[in-house]
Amino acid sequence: MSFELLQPDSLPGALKALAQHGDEAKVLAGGTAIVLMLQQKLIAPTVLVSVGRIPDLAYIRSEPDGIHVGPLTTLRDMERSLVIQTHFPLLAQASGEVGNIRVRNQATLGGNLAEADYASDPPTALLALGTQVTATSLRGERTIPLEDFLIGFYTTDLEPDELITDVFIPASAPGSRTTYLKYRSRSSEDRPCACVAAIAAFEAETCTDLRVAVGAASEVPQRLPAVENLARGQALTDELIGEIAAGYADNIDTLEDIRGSAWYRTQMIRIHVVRALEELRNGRR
């Protein structure tokens, strides 16, 4: 294993660097990804490109419109944030569900992201929270809708010259409920099976918005919007979750590995999003 280590203390060298290198570079965050994948010779860079001299690329800022993430916010601060906490807990509920401390301590938001692992719990949140991603290159920068960025296994809509620099996350609707569902085939640490994000906005006993992610079981996170839509409007009774539930697991490709077939992805979908609706149903905030 051999290759140049640059780290660039400022963002526009960071930049030059990718844009000197291309393909040949890969950027280094917390290093729990790409460490790995050096080691199983799974990548072989000619640059590593370290950005953790960067200064100001580590923050949650709140806005009124809701908040904003640097690419190298570790996923334990995203999960001990108050901020996150009160406004987004799903996001601080997925970002806990990640491997153990260690891990959390060290993985940032834009190295898990930028790494598009299938198995992964804070995309799905994100997911149905309808986040942003600013890419910046010495081109400009351009904001992509997370369901844009995560284009299939490991493949993003990263340009090689391009780095993560926001994440935007908007304000949810005023007392939206919300969960986080990892089901785990294997030990407590291990990655999820299955996974479901759930929010939904509720008037008396009616439904007026809801947004499911479901991760982990294919290629990328999905949304099934034309799903989501059946509750918009109703009241959220045992048919319809069981509408819902079998829309997403009968349209959803999903995927073979060690943690399960894709069949049994298919079941666990369905009953995790009937779970994941029985609680915003039941009152889970």
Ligand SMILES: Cc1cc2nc3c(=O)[nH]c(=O)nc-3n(C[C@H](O)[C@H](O)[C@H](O)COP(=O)(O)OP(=O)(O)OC[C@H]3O[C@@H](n4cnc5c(N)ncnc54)[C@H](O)[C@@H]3O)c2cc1C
Given for the second form:
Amino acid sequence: MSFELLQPDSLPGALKALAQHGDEAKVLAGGTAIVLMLQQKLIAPTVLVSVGRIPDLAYIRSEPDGIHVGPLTTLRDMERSLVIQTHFPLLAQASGEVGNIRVRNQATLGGNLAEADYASDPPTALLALGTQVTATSLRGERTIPLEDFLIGFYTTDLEPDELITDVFIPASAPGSRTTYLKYRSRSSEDRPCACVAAIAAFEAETCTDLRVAVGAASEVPQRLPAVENLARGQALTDELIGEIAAGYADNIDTLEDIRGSAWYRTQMIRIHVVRALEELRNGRR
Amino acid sequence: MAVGKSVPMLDSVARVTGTVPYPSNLKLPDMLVGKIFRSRVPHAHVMKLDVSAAERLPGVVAIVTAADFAGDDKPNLHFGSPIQDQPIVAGDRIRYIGEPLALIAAESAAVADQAMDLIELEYEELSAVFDAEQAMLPGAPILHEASPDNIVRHSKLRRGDIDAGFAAADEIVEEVFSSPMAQQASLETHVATARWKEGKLTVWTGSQSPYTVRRVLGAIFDLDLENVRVIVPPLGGGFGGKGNVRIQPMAAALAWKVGNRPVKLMMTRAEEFVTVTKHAAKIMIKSGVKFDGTFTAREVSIYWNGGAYASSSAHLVPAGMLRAIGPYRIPAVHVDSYGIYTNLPIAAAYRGAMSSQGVFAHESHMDTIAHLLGIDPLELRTKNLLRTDDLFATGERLHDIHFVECLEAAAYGLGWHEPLQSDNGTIKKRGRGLAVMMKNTIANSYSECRIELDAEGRVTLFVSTVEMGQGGHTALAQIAAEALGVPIEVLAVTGPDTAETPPDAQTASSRSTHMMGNAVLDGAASLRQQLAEAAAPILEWSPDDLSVADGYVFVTTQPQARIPYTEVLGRNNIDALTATGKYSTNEGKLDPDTGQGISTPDWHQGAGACEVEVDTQTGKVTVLRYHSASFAGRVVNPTLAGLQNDGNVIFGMGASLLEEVAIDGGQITNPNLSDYMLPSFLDTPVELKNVSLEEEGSSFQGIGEMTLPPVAPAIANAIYDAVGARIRDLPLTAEKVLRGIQGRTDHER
Ligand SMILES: Cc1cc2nc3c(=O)[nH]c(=O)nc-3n(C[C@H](O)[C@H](O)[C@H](O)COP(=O)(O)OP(=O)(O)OC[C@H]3O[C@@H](n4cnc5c(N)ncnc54)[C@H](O)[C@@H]3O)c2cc1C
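The structure above corresponds to the form predicted on its own; please give the structure of the form predicted together with the ligand next.
Entire complex below, previous chain first.
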């Protein structure tokens, strides 16, 4: 392990360093993921650009149309944020389910998204919420919907010279019910084997809008709008819930790892989509 | 009375404040960093190993390869006992991924890492074998030419007429069980620091066997044993993995080549997984039973995957043979236990050594039989459990047997006969299971201590018992304090340091409180005798008329005529009295062809019973309640004993539900504690209780492992009770349970 550690104290300074070193550089935020990758020699950057000294990248800012969360915000701060707990309980829940408290105190949202580990919690919740990621480089700024940001196995749409500088989560329809279910097949501190984030709006018994994201079971978390639409204008009967769950189970190309086989993950998707939708139907907010 | 009290661990303040001097924290002036260049292929002929470029790198002080051992005046390349098949670094042959090929001593870890990249290795790959049974097949790749069948050791037990036994049975039940390779996962990895000075070698290391390390290093470097000193500070965990010689020869070889500076070698977590593992095992077990639950015969075959070198497998395979039979009355028993070479890292003891695999098999099997016969699992066991004076399968007569009490304590603690709380809806089902274990300890073993009482009344106990978090030193101090009639506060325990503390076989197999505890009693008796003799002229009575207790020597018939120990020493101008205490067991020899004879001086006995909840849709198992029991004879420290019992259960839940070293083509793919899953404190049962059974007049028995082996079968049996799925392959993952549940449903349809 031999690399140069840069600790710019401004955003332009960091962007300049990234532009200069390109592929050779890696961003360092909380370090919970990247230090392991360095230790296991999975990556060998010559320059580490720490973003820890850049001011104003850790924030949770409420606006009428949603909230902005800074990339350096820790998962623990998200879990404990009153704003997030009140308006996006799903996200507070997903952040609070990550690893253990020591990890959550150190891990940042930007790092979690940029790492793009499929076995993660926040991305699935954020996908269901319709999140937008802002990436900034010396070349300018662009906003990327999360589904386009997460491309594949540990792969994002970020260019080597780009930093995540903002994460925007639009407000959900008032009165929406949400839930986040994390299924751990192993210990209580493990990463998910599968997870489900669901948001539904109801008028009386009728579901007017449904969003379901399934994560950790395939390379990237996924929403299936065609399946979600089955619920629109319908009551969430057991039968309909079963149909939606089967839609997710049948259409997601699951992967196999130490937490479960592809077959098992397909089962877990079906079961947890059912459980999530039952919870929404039965009135949990 | 110090014995029987829950005194805090002697070093509890250091533990809480983070100042325990673990060997990994050791820093010596001028110390170099050692690093290991390892193989990346599982089996190969080495064609060329060129370290010259690495040697020239500034900051590299020395590099050791097999070439350094060539020549009569050089150290021995190979070690191992009794089979010397393990090279300190591989020479012309690589036998597993991760095998050391070259050792680097450098000024810094960064330089050593750079040097690693400059080493040139050329090899010709050979075909490799990873599965124990495949390694035994004709035509399998051969690891050691001296063992063309890849068998390290085959041990046998033959008792009674097995054919007649099966012929007399009403039912014959045959099952196959398997346990995966696991890792001991001590928080502190293996570490050794070595220094040579004037032809003498000193090694500071995390080891459970200081005297074995000394003997082996002496043999490697052809040194008189006085010239090898092994110092063992408190360990950050051992769990059997540090019970044999592992990295110490490498550290010593590096320091030998360097000459005048110490070298510290410490494993990374990933290296830990190629340093030592737990034997994967496949066990076939077949029993003949009568409808009334009487056993007529049992046949067991065990295949232990020993990895690339014999190491301790040669001793462990016969022990594993005895531990897979089960503590039951069975007239005819045949066992074959095979230790097998494969192209994997070395396997060795793992807490509850060579028991967990076998107990999982025989205790799951007992439940299969109980369900087949329609007999309650507790009843089937108590009907057949061995009692004092019964003969075991070795033909030896048993003494101090308490299997029934252990099992009933666990079962009744759990409420075995009480109705189960009703299932939580239809998705989650509850069930109960239990299991019992029997384990021989190390036979023919020796422990010695020295006790010193100084003129100020302080007592120092010199022992080579290793403190590894279990509280071994505290227990010995309590025993000494009671035997000498002094408060625990005056006691200090020092060691192990082979230059200072007397020999002891090892801190393993739950032997220390029993073996060293008895040595301490012996030493204390001799010290009391010396006190009586020194006090006799002062009190003007014969030593035989004096008693020694509670800090005083007094006339037995006139207790008021007494003098304190300090005065006895002071008035005699004695600085300190010193006594040596010894304890040994000489019993233990089995016939190699029949396994008949005496296997152990004492039997380890434990049991467990639990209640689980199974999510029938995910297969996920939650252990809600667990009650364990072990036979302790006499409890030295109730809190520490309870922690051993409970700690075993939590430790055992890891191996039962989570732990498995994943291997792909000989490469371990989860060598870290994120992918190799240990239990979290959040996974512990809501109700976790234990009992340590005592018996009037009994002495201290080891309790370090007894409640561990029952954990896996107790949980597996509870899963069966809950959902009717019998899982015969550890760990009991959610996916296996779900497959089991669905398999059963398909079958019933
Ligand atoms: C023991 C353990 C358990 C865990 N369990 C879970 C779990 O249950 N669920 C879960 O979701 N996650 C889990 N994680 C993963 C954890 O959430 C991530 O490691 C963490 O969020 C990464 O954030 P970080 O700030 O530490 O990132 P770093 O390690 O600093 O960086 C991670 C990656 O992101 C890049 N990066 C960081 N910030 C930016 C930025 N602003 N712009 C561009 N690129 C950036 C880095 O270059 C690097 O590639 C676990 C991790 C550990 C160690």
